[in-house]
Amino acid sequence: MSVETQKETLGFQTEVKQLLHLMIHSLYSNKEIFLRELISNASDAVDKLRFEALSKPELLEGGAELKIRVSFDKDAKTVTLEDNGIGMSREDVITHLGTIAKSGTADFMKNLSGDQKKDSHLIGQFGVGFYSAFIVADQVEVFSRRAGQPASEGVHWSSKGEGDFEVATVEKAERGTRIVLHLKSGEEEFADGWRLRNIIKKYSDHIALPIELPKEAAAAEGEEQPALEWETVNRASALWTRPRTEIKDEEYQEFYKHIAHDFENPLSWSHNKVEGKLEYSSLLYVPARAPFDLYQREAPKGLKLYVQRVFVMDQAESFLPLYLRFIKGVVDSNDLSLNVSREILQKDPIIDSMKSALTKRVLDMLEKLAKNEPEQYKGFWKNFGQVMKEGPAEDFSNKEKIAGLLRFASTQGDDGEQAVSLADYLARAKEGQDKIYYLTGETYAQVKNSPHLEVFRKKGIEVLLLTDRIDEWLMSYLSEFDGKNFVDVARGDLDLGNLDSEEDKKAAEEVAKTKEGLVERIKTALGESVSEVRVSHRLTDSPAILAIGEQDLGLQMRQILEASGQKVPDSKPIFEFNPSHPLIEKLDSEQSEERFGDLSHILFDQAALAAGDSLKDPAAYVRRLNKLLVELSV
């Protein structure tokens, strides 16, 4: 071995410290993935190189024959994996077997839990990559050179996969990366030709270079030991260039491991390509559970990018609208060329036409999930319903899609379940129901006991129930799906259409004239809190209620907007009364102008609670409380 020169011990991030120990102690039902994981990372190593070669062409030191060799050795108990890709500096192995810089780190750490089986599942979602090693090794050294660097700044990097790791340079002649896993007692099986074949064949078949094992030859004449001799296991040919029908769901279940570095099977995918005007494949999936980083807008995400089978770029984000931005695949274009950039990707028509395409060929995918599979839909939704909701806002030209697919809670359920499609709520539409009704609030218990759904529990008619924080601003670009309009019905003056019989309509008109005095009475006594009051059409048991103006901005808004610092339009609440609940009798029937404002202002206070809204003023809400309770006392 050549002499090792500038050696330092450098201790490992503690994320890792944390990843390594639990992976080694949460993944050991299933430890032949390291091999999936390390011919991955060595496979991305290539494709980088002959990306940066189509423009350095001297990268190649004059080995264009890309490939991934692994061997062993029984007697030493050694499992090699050696790629001549692109190779790492000092510096990179320093920072990508050190460090983890994965947006979502943090929040990852935060939900493991100690419990093995479910650990095993966040790890495999976090993506484990090179630190898999360490499930069946005690010891891992990685010999590496970069790619048009000298051959004296080989790096050579050590560590038993506790709590530090030592980095020293060393001679290397072949560019790439050497991986060497000491096994650890009882796992000397991965020393074998047969059994690293099978785990080969079974998890990187798909891989687009040829995978070599050694094979051992006879002897030739005079040799005392056979000729090393290499055969490729895998079929080294990209699977999205392959016809669907030659493909079974297991290779385009590990090829999805592969490029979206997770352990569990995507819950569906589609693989197309596309001839005539625009000549492209595509391989497209969607994951069964959420990344850490999904509600970061700004982590990395997109497709694979490749150009006539060459790899271009990791998340190329300008194939898909951000909505989509769970999508894990593959993008593969004969018209695009191959120096592309994403500045380029950005302004080039060919995208828009491909954006348009994948982005259809991904909702036709979920409808067609959602039709068939229903159960494995709720998991989707789950995962990645409040994703979903950002897509009318974005994609105007898909929006009654994306509606269709969305999922809400609503009155006839009753555990708040967002299962009910617009398409299952117009189903049971009542006769003559030409609106979609809902109402947005905080949590499911609040909107569901909300006084505004008194009249439509009345009447039997169903209400979607909104409470994620993205609803109200959902609703602001959702006017109408199926050619009916959505209405808030928290908010302007309540108009049930066809439902309201005309004697229904009479009767409200004709109590609304005798109540015109107590309307009066209440608005100069709430004065400047309120910008209208009504007697309510929306009312059967409560006594008052607070309703939005058909322009104003609703409390979800109102909140998210305050939250983040953004000054918020002044806007003021209508009341709305019960003429028949006794407390309003009772109030339409006090004599006294002090006692009947601070019960206007309790009622004014109480209803606004019932909204979810706090109150401007609590201690006067207390001090009129008190005082009409010592009253009743007397």
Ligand code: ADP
The other form holds:
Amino acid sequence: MSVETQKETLGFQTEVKQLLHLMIHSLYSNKEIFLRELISNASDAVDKLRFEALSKPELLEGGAELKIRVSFDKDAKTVTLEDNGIGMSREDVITHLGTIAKSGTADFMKNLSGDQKKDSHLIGQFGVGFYSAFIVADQVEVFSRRAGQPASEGVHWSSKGEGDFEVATVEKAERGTRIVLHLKSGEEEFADGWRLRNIIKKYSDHIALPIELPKEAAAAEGEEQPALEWETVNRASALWTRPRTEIKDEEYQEFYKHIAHDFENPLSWSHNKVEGKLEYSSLLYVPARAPFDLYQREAPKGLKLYVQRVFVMDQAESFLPLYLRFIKGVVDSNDLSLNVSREILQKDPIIDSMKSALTKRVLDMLEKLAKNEPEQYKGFWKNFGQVMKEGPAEDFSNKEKIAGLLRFASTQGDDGEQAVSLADYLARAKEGQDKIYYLTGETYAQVKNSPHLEVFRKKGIEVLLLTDRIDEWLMSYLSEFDGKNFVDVARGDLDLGNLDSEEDKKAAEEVAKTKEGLVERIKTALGESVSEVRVSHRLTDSPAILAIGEQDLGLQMRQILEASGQKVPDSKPIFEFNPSHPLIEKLDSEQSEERFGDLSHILFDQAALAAGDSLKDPAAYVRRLNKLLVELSV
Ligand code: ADP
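Hand over the structure of the form predicted in complex with adenosine-5'-diphosphate (ADP); the form predicted on its own is what we had up.
What follows is the entire complex, opening with the chain shown before.
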């Protein structure tokens, strides 16, 4: 062992300790994945070197084939992985193997319940990477040297995976990283050529560079131990360059886990080769589960970009719109230059046409999934539905296609699950129905019982129930689907079109005429609180409701604006009353103007409450109501 200098002991970041604990206790049934994770890192490190060497060939230090070597020592109970990739400097090692850089990690760790079953589910969402070494090892040593640094600048990292780790500066002749796992007692099975070979074949066959194991060359009796001979055990070609028909599902799945750092299989994938004016291959995946940081602004997103098989960058964001940021995959272009930068990507017209083609591919893949595997699609929607709802605003040209992928709760479901597509809705629309009706609100419980739905229930017309924060905003971008307009049932003067018979309409007009006097009285009583008072034909059971003006902001949008500190334009609701409700009849015959005023205000406030709004003057409401209650009881 060479001389160690500048030795120091450092503590792991709290989140690393939590992750280590979680991992060791939740992944024991799937221990062998440690090798996949370490090989995946080694392969990334080689990719990075290859790319950096394009502009700095001296980093290759005179060549040597890029590869990963895995070896073992049965007696010492060690497994060793070595790559000749980019390597790490002392600072790199301290940050990369001592902290977790992902934003939102600390918040995520707060979700840990201590219940190992539940938490093991979370680990998949997080991805484990390097630290998975501690599933099988009770001591891990890393020897690394960053390409381009002198041999004297090697670094030795060592830890038992508890609270801290040691780093020291050492001599390291070869560039790259060597990881030595000291196997825990009971895990000696991994120090075995056969076992390692099987694990590599199973999880890492798709890795594009050679993974070598020592050949099992037994020394003949009386001979010296022969020099190690190595053999490549994986296929060592880039998966996406192979023809689709030759790739097994398992290979696609393992490749996904490598690039996405995910534990679960993807829901679906789409592998394509485009030839002609533009030449590129793409392999796109829909994950089964949302990562913990899906809504973090700085969370990694985008595809892995290769140019003519050479890795160029991770998280190339210019190839897909933001609302598809959960898609993982690679794109390998023959047209881009190897020294392409993020800035160039943003401006290059080639990228624009690739982006629109890739977007179509993803939307097609999702359509197929929805059609062929509706159960899987339900899961997809639970995880990514909220993000998909950003689509119509961002991607005007695919609005109709995206709308077809949306799923909603509706009055026909009884549990609030978002499972109804617009196509389902239209397929069971009433004869003569040429609108898509919807209602937005805070919670499913609130909208489900909204008085706005009374007439729809009576006529048996389905209404979509939208209660996600983003819904009202979404609907401001969706005006029609399949030629049918969307209608907010809480807005304006509800016109049911052909769904109201001529007789109904006539009867309603008659009633309205006889109530003109009452309308005026209420108007005077409510004064500035309302923009209009009118007779309602959408109520059967409730005495009154508030409708939103055709151009006014709805409650959700108002709340979003208020929460972000913006000034919300003043708007007054329309007060609609149900002329045949006993309370309204009572109001109509009320002689005392004071009591008429009180009752009108109470009805107004109740309508606001039923819509999920808060009262401007709750104390006044209580005072008026109590006054009436006292009068009632004497
Ligand atoms: P992730 O791979 O998800 O970033 P890891 O914990 O697996 O997380 O690794 C942390 C970082 O350590 C990597 O991003 C990389 O920068 C560095 N690293 C890990 N293994 C190697 C390696 N073999 N060669 C060079 N750098 C490595």
